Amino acid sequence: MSKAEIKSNKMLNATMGLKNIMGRHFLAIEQAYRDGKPTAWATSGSPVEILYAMDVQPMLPENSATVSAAQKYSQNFIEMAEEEGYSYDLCSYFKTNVGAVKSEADMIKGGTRKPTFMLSTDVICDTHVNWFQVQAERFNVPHFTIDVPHVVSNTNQRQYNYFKKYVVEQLYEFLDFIQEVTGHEYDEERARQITQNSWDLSMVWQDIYELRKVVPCPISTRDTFGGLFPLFTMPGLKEPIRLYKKMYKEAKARVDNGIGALEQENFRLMFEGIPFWYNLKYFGTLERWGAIIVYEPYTYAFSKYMNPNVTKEMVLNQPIEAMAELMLSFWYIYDFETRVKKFEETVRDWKIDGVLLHNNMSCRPNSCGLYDLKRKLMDEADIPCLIIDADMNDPRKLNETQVTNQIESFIEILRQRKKK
């Protein structure tokens, strides 16, 4: 590919294939219903690979909620849920799902079909469990939940081993649950192939992130915010691997030719939190200042195979034990000390000038501790940080003018620092 053929300031051509990938995912759900195949709702952070391994078609209501937001339906669904008595401050994904189910919305609007059963975990948020309890009762379907302890800074090895054993036992109970509900038995060979594909998918995503270390950065949020969905909706399938490899190849060509996603890259930013799914175009406004987001912990976290104790050999030969280890070490349940350390390493390795922290008003796991994190990073590591208030799925909570003014002032601070 010649330099003239590689365009900057645009989404990777390969990322355009995401629509086809997700379209096939929704078609697979419809096909499962036509064929009478078991289906399951699953929360992000749950072991979706097990569902694929036992021939159960996953459906992720969080993913569907983002579809609602992108299609400009989420506010209506949220308000329908609030009319039922759910608080203004509750998770906007949950309320979007409540409204979508109540209105019997189709999948193109973010609706989700009635499942055979539901799977939730509290690996990221306890709201997931409560959410699925509410909807399992509404649909009158079985609900299995996996309780995952959080590893904190003073957790010793004995406690950690106990936590892991506790999660492993629940995962084996889940296998029995699926067999009882669906009649499908656990197939070790199929599970090995699924975990191989899941591993390969995550490794290519991590390779893509390595390219983002390069200055100028070849990949922007146009690619990563949308591109992450296969990581938690289709881990274990081959098709997303091919898409990611195309993304990597195209981004590598940009790197080899010294071309970035921006024509003029002046500032490199990190964005911590879930994006505004109803207004993804907003992130393009950063380009007016020559600023680009080169790292999002949210989109990187779902590559999940980052624990050095979890090797490829373990994933293939001990998939249940590996899954337990991964659930205990998910990015979003790091203790505060580990989180600060990870931020400092990332700022250094990705050559980041400043950090945008999204105070997501309806998501406790994403907003809890942000002010402490900001203080720690600014006071002890001299990393400029800005907290912005908004919401992942509720457009009523984003004051675009206010946020733009905050970011403009923040960029000016970064500009003055570069002059010193």
Contents of the next structure:
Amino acid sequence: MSKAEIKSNKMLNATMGLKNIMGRHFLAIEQAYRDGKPTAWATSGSPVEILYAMDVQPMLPENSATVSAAQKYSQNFIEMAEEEGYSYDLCSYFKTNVGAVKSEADMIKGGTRKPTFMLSTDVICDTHVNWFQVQAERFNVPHFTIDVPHVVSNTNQRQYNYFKKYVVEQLYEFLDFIQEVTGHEYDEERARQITQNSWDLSMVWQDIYELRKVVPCPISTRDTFGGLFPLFTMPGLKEPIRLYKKMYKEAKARVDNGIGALEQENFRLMFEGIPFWYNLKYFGTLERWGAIIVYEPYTYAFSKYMNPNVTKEMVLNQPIEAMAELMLSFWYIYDFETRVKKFEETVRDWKIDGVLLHNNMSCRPNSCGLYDLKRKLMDEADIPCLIIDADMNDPRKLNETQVTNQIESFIEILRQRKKK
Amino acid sequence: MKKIGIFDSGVETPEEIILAAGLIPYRLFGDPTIEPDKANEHIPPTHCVWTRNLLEKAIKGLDEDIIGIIGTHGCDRTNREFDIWLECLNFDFMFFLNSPRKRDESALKFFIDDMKELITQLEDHFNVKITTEKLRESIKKMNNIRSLLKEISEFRKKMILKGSEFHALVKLAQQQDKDEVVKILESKLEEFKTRNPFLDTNIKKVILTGSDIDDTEFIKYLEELGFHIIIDDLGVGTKYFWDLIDENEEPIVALAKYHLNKPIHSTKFPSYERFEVIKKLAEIYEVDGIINIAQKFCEPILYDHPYMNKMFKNLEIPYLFVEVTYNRESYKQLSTRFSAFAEII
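I have the form predicted on its own already, so could you send the form predicted in complex with its partner chain?
Next comes the full complex, this chain leading.
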């Protein structure tokens, strides 16, 4: 690729292929219905690989909810759920899904189909289980939930071991459940292929993140916010690996030629939390100050193989045990002590000037601890932080002007620091 | 005697283990007359107001006899806020008990493991030995308290005991020395046996359910509006004493089975089974209606409410759902809704 062809300030060409990949995912769902193949809803953080390994087509309602938001339907769906009695204060993904189901929305509007069964876990939040309980009752389909113990700052290794034992046992029960509901048997060889693909997909994503350490950063959230979807909808398939490799290659070419995603990179930021899916273009606002987000724990978290105890060998040979371990050590739900440590390392390694913390009114597990995280980072590591109040899927909860004013002042602080 | 503070949005903490360690289990309650100013520096204001209130009290200083804290999995709040408690408080002993979400065989085995770990940590930290014998003794003691509370609870049905008075007794049982509790309950039981029923033909008999309610003044407030809490489905209520623990089984196994088999809390799975629990109580106690209270931002209750509403509507049992802010001043604003419900039923 010649230097003239490599342009900054725009999405990677390869990322444009994301639309096709996700389109194929939705087509696969439609095809599964036509073929009478079993389907399952799964919450994020669930072992979707098991579904693929047992020839069950997964559907991720959270992914669909983001589609609704991007297409500007989420508020309408949320209000429909509220009319049904679901509180203004409940998760906006959940309410988007309730409204989408109620109105029988098409997939392009974030609709979902009645599944053969549902799989939930409380890896990320307890309310995932409540959500699927609501919808399993509505559709009258079986619902399996995996209870994942919560690792806190003072959990010891002995505890961790029996936590893992509990999750492993449930995963084996889940295999039995699938067999009972669908008649499909667990095939170890197929599971190995799926986990190999899942591993490869995550590794390329992590490689892309490595490139983001470079100054100027070759890619922005234009590539990563949407780019993460294959990680949790299609872990185990080959197609997204090819897409990620293309993204990597293009980003690497930018790095090799000293080209950043922004023409002028002044400030490198980290964004904690889920983005405002209904207003992704808002993140482009940062560019007016030459600010770029170079790391998001949320999008990185789904390339889940980052626990050093989970080796490739373990993933391939003991996939169930590996999945249990990963469910207990997911970046997005780290205990507070680990979270602070991980933030400090990330700020250092990705050369971050400041951290934006999204106090997401819909995701209380994630927003819990933000105030202390901010205090720790600022007081103990001298890392500037800003908390923004908004919501991932409910546009009513974002005050754009207020947030912009806050960010503008924050950028000014970063500018002053750079002058010192 | 020293105490262990319990941070639990349900009543899933095995108090018997704490008793067997020679300590007093002391469930932490909030104070609806204070604002969570200090807690708000740690937890966003759009999170559960009750747990923020508990943190506020803990930051300001708990009972000086409290020498450790057990946080127990109830909802996302206890899960995530435990780490904040670790940050804010200065106790050498702090343990998070992962009371399981599910109630099957695997969950039972896991809960047994987690309780064994609690025992190990208590023994190591306080240099005590929690023997099987001591556990059996404490199970017996707690069963006695449960039996007494269940017997006393029935005086609500006989229209002898007001819900608020009973609520205060359950609170007391969750905080005081258990030997003292037994004495108080026995004496109260004798007193209630000789007390005359109150006669009020207009009184509305209701079952109270929802988020755990620890403010007895709220129950009194409902009584002033013409309700009688003839039965409840609360942690500061029937969930604390409804069933007994098998005294013949191995103690840890019996404790785990007890917690996994008792009337389900909205924080456990499948929480919709709570409907069956409430329905059964409504039938036995011939209630005029059901009042379901959600503390502001209490997600488990908020998720279940539309299902409860639908199911009770199908049964034609009057049902009122109200979101409450944990602040006594705010109760008054709800009087119109409660009064209208009292009129309807």
